[in-house]
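Only one chain is shown below, in structure tokens, and it's the form predicted on its own.
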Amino acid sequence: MIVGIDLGTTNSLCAIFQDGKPQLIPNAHGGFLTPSVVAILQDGSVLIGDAAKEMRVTQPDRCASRFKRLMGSEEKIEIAGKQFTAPQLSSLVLRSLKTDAEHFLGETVDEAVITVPAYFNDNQRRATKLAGEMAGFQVRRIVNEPTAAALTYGFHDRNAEKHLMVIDLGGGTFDVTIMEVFEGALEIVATSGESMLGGEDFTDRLVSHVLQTVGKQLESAEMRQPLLVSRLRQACEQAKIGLARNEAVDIRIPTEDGLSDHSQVLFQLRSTAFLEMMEPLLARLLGPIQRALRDSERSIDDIDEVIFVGGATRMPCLSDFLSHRLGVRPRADFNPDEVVALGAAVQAALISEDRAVDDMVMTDVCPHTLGVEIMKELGGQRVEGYFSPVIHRNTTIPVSKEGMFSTVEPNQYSLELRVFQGEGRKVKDNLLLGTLHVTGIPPGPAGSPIAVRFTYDTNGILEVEAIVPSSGKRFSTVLAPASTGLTKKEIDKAVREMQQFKFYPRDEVENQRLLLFCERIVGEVSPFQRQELEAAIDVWEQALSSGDREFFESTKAGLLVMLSSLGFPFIGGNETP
């Protein structure tokens, strides 16, 4: 048995997916969500979820959250004296929704599908699988939690034909999705986010403001008067869900001792105080929905529903920011809270091939953009450490996609492909995911060719290939990042499937023939004329690396049309210029 998991900055959820639909399933105290909060008592002792949470307020340096904001970083957090990762924090969440799910289910659950952040990088998603492994799990997919959520909406509404955009704000990260849903296919189009955005930022701008009306400053106010800052914060997250239902709320600033009373300072804030406090975090979501527009081609005219997942969407002041500048209001026909731990349950069926979803299909995008480090002339001096990218973001998978590169000595007999994940335009901000030793090039002048391929599926695994058209060699590996969770006879499958989307068109002898043909021909059009075929056969070379069958095909034939109405018709290698 299958369950999914939303494991969230503030909160977390188990979801199963059972008589033909997804339910969640209840914590030990009969509720669904599951404070992702670990606290440590005298004893020793772990408590998780809600104790825990009341504990920060009153023991904070007994106490761990938000610590999803560093799954995949080497940052430690101190509890009573001692040092944790956030994979093993998570972990303990993890377990304790795995105890759950069993005393629910009367079964041993030993099985999931968790959610991440669509943005997350291969680190934190190997981070992820990390704890999940550690609580208990075999992972089975890591899925986007944008598009677990579109899961849910496409389940329930499977003849649906229209855009989505699905904005996710939890408590520590935020995701925009553009997807596409029609007769029960989901196709994600674009996805975009910030990992260091939440609704968490939206409190501590709030304590921050709060304290600086007392005349202190955050950062040295928890470092001296810890209690003050965790009751404070308390109060603040109570205030920020009050202005969901009041147009004013009241805030008790609490003693240096994390006590409240009535004599303590009254703050007041107004929605309209809190929206003008909060625009600076309002205005950065609106960065990556336009880099999802730009990425999808579509601009907000074409979307035709735009859609609230995570807790911290629940705030007004955000759907009104939203309403404002994109002109569409947003709507959630599902709690906010639970979206994702059920489209992780829908995910889990497909995996499982539930008859109830045998008539729905996924397609996703490459979150990141892929690519190697390269050198650059400037200035007259080679200098490296440069990122070219080979398969962009938000590129639908699977994909083959092939780059060409070249040399940069005479007589060469070797180099190292270095490969990279980011968005970085120097590879020293982006993620190194493995090397490609390439040996036994021919002697030849600098410069000489390199075809290097990307090929990359749906279950993150990406198979890089190097080839030297001088000698034909080839020279391949498989990058599988462990948050696929497949097993080596899996991924060797997965590698042999991904053959079959593989398209090599400059290796077909017709198309040799007809770029030799072209070029032979150059020279035989008028001046006029050879621009503007020259043109032609740019983009055509373009394409025989492109890897898009599509492209390469429309270029080919735009080509052969060209020549054909300049008098040079190409029949398959048989021409006489």
Second form
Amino acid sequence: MIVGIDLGTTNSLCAIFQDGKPQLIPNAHGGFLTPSVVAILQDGSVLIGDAAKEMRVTQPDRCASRFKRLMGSEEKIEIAGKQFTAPQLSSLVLRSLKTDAEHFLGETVDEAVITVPAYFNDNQRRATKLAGEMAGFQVRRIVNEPTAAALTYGFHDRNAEKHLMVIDLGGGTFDVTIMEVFEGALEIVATSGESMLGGEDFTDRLVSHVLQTVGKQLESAEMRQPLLVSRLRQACEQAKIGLARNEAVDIRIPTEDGLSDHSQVLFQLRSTAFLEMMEPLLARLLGPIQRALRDSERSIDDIDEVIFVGGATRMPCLSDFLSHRLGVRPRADFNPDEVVALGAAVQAALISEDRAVDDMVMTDVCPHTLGVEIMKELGGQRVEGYFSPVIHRNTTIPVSKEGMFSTVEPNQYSLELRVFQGEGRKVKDNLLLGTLHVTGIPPGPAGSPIAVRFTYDTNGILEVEAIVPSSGKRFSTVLAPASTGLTKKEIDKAVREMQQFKFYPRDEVENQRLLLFCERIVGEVSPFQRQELEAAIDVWEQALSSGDREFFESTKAGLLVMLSSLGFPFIGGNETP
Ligand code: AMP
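Target state, the form predicted in complex with adenosine monophosphate (AMP); input state, the form predicted on its own:
Complete assembly follows, chain above in first position.
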């Protein structure tokens, strides 16, 4: 069984293709969204998802989130004094989804399709594949998120004939993709984006603005008063989400030591002020949208429908902004949080040749330009470091293209062909994918031709071939972007290391989450309510360890009623924050 996974910056989801359609898999709380948050408890066990998100507010130093943004970089993330890489933390989230899938299906699940932002470069894709392997998956395919979203729309609307634009604004990344749907065939025409722009930036901007009103800067407050910032971030996230339903919302500014009670300063946020505050971020969406339109040789008038994907597209200011600037009103027939995971499951069905999808065909494009380093003659001098494209961005894959290059010295015997990915004119601005060594070039004058052929397949595997026409000699190498760059032995070691982390028992995760929720609320209610709440928590905790089911159920029910009456209902599973 191959599962489809949307590994998001803020939330991750898992789906399978079963009984002729894609379906989401519930987590231990019964919800479909698992926050991509990792927490390490005092006893060393690992908590993932809702409970970890809860803990992030009161114990931020024991938690990590937003690590998708560090995929492909060397940066380390510290939790409770331990250092982790982004793939390691992602692997814990993936392992949690794997456990949920196995629990749901009652069988072992060891193959996955994992989605990534279309604009992820090869290092980021490689890091994602490594995370999958560390979680114990064989990663069958890395799929672009908007492509997966299009697969969901295409699966449900196979007879459509239209041009679609998918706007995907998740927690940390932004992608825009233009595609054509025609009788079950989905053709991705162009894709563009920014890998450092998402809903979290909107939250951060709001946090920063609120802090400024009390004379603080975000960076220094984060260092000096982490509890204040974590609690304010939670309040700002809720306010941002609240604006989807209300014209104005209040934000309670926590005290210096990160507590908030009802006597705290309130900041009133109106949707018009929010839109104004977010204009610079919204304006950054236009560049990639225009680039994708240009690359697809289409104008906005050719687009029949704009589809929203990703949690942050729920912000009303986004559709207002786009309709004002581009004259389009996007639609979201499917839940924007779920559409990518469902599409990943459709991709899994395509890989396993499920009969329910045998009339579907999909073509994708390569999101970045691929080429080699060359030397240029400028003012009689040779200057190294220039980039010469062989396959341009947004070329339909699979593709095979040839470029002609030449030797620079007379009787040049060998050359090193350095392969890069990116849009920069100089290689220093692009990503080095690998090097092909060409030796044994027959003697000849400078400028003897060397043909370079790039072949890029649907799995994102690039094969580079150099042909020396004078001798017919061929040199080739396979650069597999989705290969991890590690040997099998190194991956096995990494898998073993990650398996050593014990998950907090699945059956008890919901109780742990309730406890962490209560600990957060204790800091938000008035002193009198606090006393009452603490007493109820104490009794429930006592019941929890007593093993007496009836005692436990009745005290838990009492606690839940009290939380609701205090205005903080504890919602299980599918709640939105
Ligand atoms: P995703 O990575 O697709 O799960 O998107 C998560 C991002 O969407 C986060 O930044 C959330 O704050 C944001 N988000 C989720 N729901 C809403 C909502 N109703 N209104 C505004 N932003 C939301």
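Note that the rigid core is defined as the largest set of C-alphas that superpose within 1.5 Å between two forms. What you are looking at is a predicted structure, and each value in this text was computed from that prediction instead of being measured. Numbering follows the first chain given and starts at 1.
Would you say whether residue 532 is displaced between these two forms, judging by a C-alpha shift of 2 Å or more on the superposed rigid core? Residue 532 C-alpha, core-superposed: shift of 2 Å or more.
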